[in-house]
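The chain that follows stands alone, in the form predicted alone, written as structure tokens.
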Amino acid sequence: MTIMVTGGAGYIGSHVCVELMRAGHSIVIFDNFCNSHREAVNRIGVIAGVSPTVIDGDVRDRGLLASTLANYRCSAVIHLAGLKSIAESVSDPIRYYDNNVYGTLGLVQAMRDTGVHKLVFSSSATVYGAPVYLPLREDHPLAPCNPYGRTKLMIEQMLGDLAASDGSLKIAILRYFNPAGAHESGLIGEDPRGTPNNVMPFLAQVAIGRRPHLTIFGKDYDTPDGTGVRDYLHVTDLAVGHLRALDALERQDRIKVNLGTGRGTSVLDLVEAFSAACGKHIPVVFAPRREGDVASSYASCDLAQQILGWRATRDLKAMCRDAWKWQSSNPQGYGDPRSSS
């Protein structure tokens, strides 16, 4: 098949569409690169030893989308482009609901203007809000927190309208944990634009010499050590989670699944975990909690094991050694002078 990948080129998208091409389908990449990097593009090509195609756009221009989804004859969309911020969905919700809502709203109807029926969703565990119970089923109360996991519930329940009507649309959403690592060849990893929202490259970051200290916000949570407890997941595996979805939609119409490990790993066990891959000590500084932080939040997996066939093949360990590899190969990120050779 031909897939449109919205957002290709970020950290996520480019580890998906490494999967897609090495599965043999094609790709077109639609990005703005508002938070994406040019040079993500060139690596996924050699990594997988064909360019792919780029299209420069924004996810809420209908019209070029589906130009795109035409004149590539594209059979499906993976929608990963989206503002992913929690804290500054807080400070600027109409800004996400403008990229996140109305951009996948445009989107969809492009997909009909063009009679494409597939569309794998990328959501998020953020839709769950605090957890009522342990680990979070995909049957839990949904009661998210943030303007951002609002967005993401919100286009699920819009998709979930659009397939009720529709009998012929044919969807996958897949609700993320926390993504880590970065690809084994070290070519293509986290590179945020700013300052990280995400534990890992805040510590390859420290690690590199690039920022003084992890700050660690809250260590009295009721957790084994006090600080919060996450489900972190490959990124590989996670995108290795889009390919069987992509699969899986030939033989179900609707599916709702989370994708992690099902294991709690502690923001101190990581940067024990983190440090014994760098061999480097990793300073850290408490903070007070932040508002709405959860103390734990991890997976049940059995759901995707069930229709998709998929499990986290990759450990913490892992996670750590090919994070530490992207960012001690690329210091500066994909703006690192040696990022071309």
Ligand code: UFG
Given for the second form:
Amino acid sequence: MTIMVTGGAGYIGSHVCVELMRAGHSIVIFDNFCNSHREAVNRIGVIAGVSPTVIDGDVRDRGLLASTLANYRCSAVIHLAGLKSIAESVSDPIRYYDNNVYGTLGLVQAMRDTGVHKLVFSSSATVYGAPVYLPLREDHPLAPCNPYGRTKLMIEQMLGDLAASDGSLKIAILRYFNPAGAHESGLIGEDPRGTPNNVMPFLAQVAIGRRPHLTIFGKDYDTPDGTGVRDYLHVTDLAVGHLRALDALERQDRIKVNLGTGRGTSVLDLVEAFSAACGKHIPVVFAPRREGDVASSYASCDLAQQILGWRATRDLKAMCRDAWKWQSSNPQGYGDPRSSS
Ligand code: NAD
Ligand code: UFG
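Next block: the form predicted in complex with this ligand, after the form predicted alone:
So here's everything in the complex, that chain up top.
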């Protein structure tokens, strides 16, 4: 089976590509590299033992999408391409609606034009907004509180309407919790541009000496140690979840599931685990809460287990170990001079 992976050069996409290739699929990466590095594609090839096909394209280019789907006889699409910064979505919402919503509209039109019926979409736990109860089940009310989250919800709704109108479509919506870690080889990992927004890459950059300390946003939440609690899951487990979703679409036409571990970890727990993994003290500084953050968020994983037969198998220790292996072997990420050697 040939599968198009939009956003396949990105953090999660690169790990999805590796797992797809390991499972014997051919892949076509469709990415405009607006938030990724070409070196990531080379590294995917090193891990998989064969170079993936890459199309340098934008998902808003419907013609190029359609010709790629047709030329490579793709039978499914895993759609990860999207912009993901909450803060940027607040300051520049048009860019987010254009890229994420309009981009996905172009993709589904191209799929219809070329007779491709299977789609796996990267959604996010952010569609739930502030939890009314925990753990978050898939039928929890949906109330995203920023433009990024609203683009994800709009896409989910658009895909729901499409599925209702066309019985031949098979669509899986995956709501990721907090992806963390890196491939166990240390060859691919998360390499955010500029200052990391997310806690795990920030921690890794403190540990490698690129930043003096981690700023912890809030120490007065209603959580066991006062810091924010999240459901971190290993990016390889997350990638495997995409394979299980593709398989499950053979049995079921519509899927909407959380991908998480069901376990909550506080920022202080994470700092301690990372410090143990890298063998270094991680200086922290406390600051006021970050706007828009909730105290706790973690998934109910029952539906993923039931429908996909999937559950996360790697623990926090493995996430920290692999994140550190990636960061310590590539101190400057893919831009490291050693990257191309
Ligand atoms: P990423 O930025 O590393 O990867 C996204 C990839 O999409 C990049 O390679 C980028 O160049 C590409 N891209 C963006 N817009 C494009 C366009 N118009 N045309 C072609 N390519 C384009 O991000 P990631 O962390 O790997 O996230 C992948 C997906 O998962 C995104 O849709 C994101 O919203 C979603 N998600 C991520 C998280 C997270 O915490 N990382 C959580 C929930 C959901
Ligand atoms: N945090 C810090 N310091 C930092 C960064 C984060 O203390 O420098 C804290 C946050 O306050 C929060 C926790 O670490 O308590 C996790 O924050 P992240 O930014 O790593 O993750 P979020 O849960 O805020 O959001 C992430 C993605 C969203 C996605 C969501 C759910 O950024 O896009 O997970 O999947 F929607």
